[in-house]
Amino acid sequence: MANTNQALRKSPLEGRLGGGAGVTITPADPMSRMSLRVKDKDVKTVGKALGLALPTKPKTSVVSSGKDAQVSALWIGPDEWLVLSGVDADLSGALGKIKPVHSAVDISQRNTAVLLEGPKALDLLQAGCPQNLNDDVFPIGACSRTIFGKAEVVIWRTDAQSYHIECWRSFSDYVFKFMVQAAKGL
């Protein structure tokens, strides 16, 4: 019998912690990620295959706890969603059995995420993001592709004082260090 080795998914930010007065900065656990593109007429069918109703309103998200894992879908554009789930989820497998034309690309190894929590989390985000993220225009569940410093990110507000910031792995060191530096000024 041959020996086999399985590659383990590691966060490029593993072991790092940061923060300051009123904010905690931590790397998110590894997860499955998919870039999903679907035409309007097929949104319901594709969403059903994933076990949730894909959000169709700009800057919104949907979270569904399915039988196997929690699945989250973030509206990124008129026909584009970022779908997140547990590390071992086979997101594209569920879509391989449906007829509508769609594009489902596994980006689990391309992206990583940083989690911000605390009463000063919004202040930290505003230090690097030109977008208005105040409660009245960016409520819990809101998400947006934007920039943080000089890196493209997706900001998802998961709770009153919690944010999930997706970025490419290659920019994660920059994003994390920017956040740590901004936290010093809070």
Second form
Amino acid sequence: MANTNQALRKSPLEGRLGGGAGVTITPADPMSRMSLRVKDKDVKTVGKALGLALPTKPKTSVVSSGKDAQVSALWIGPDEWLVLSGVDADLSGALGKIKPVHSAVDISQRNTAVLLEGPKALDLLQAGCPQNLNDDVFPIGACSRTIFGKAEVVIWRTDAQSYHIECWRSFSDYVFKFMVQAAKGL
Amino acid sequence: MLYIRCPYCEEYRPELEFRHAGEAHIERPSNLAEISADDMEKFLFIRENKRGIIFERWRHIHGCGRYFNCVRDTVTDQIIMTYKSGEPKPSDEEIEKAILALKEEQTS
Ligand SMILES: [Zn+2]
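Show the form predicted in complex with the partner chain, please, because up to now only the form predicted on its own has appeared in this conversation.
The next block holds the full complex; its first chain is the one shown before.
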């Protein structure tokens, strides 16, 4: 990898905390993020370079098994994935040498995330999201780009009562305040 | 709120995730430089805007991002069926069948 200046990754929500009875609202630590577009025929090759099989079923996600550099790929559209990993991961580097034409845009700084946890996490989400997120259609591991209040978000259910909410950095203040407000009404 | 079936996500999703994108099945003339001003006007601006069953494009903009086509009744605002871009326009028979299926669904 060429020597480049590394931007310092700071969460726009640094230091904030929220929640109430039954749910905590926490800004996620900085991560590496990539918006990935790949044609059908190249999905296998590109996935392999990232160390996983890119999910091809709507609303599903895959987490790589390697424990030192865990990579997650979230299905966003028929040819689009959101790839997440630790802050030091070199995602575009991993794709640097493969042949298939693809688009890999580093969005580590564009997005940030909020983590919701607790028995009321789903209720809080449904205060702002019109999509059905119940167990039968949104099990653990499910993910979807959707709307939260007026902001576009990606909701990823990481555990029974845990959700990872990706949103654009500039919307994060709105999203966080919306959540804090909604938690008061639970 | 309407619930619209996205043919790419393969499920019904709330209207707020979608954006309307005009009439469907409008073919771009391959000889654009040669057509008359009148034909150009027709291609760009003249739309059916019919009362009843229409074909239109929608985009799942806050979802999978895809454009798809939709058959909607402008009298009842009921969405009769949706299908992927590039798929042929459904025939009258297919639309009739879809309407019947919807009715059955509602009464059962
Ligand atoms: Zn969709």
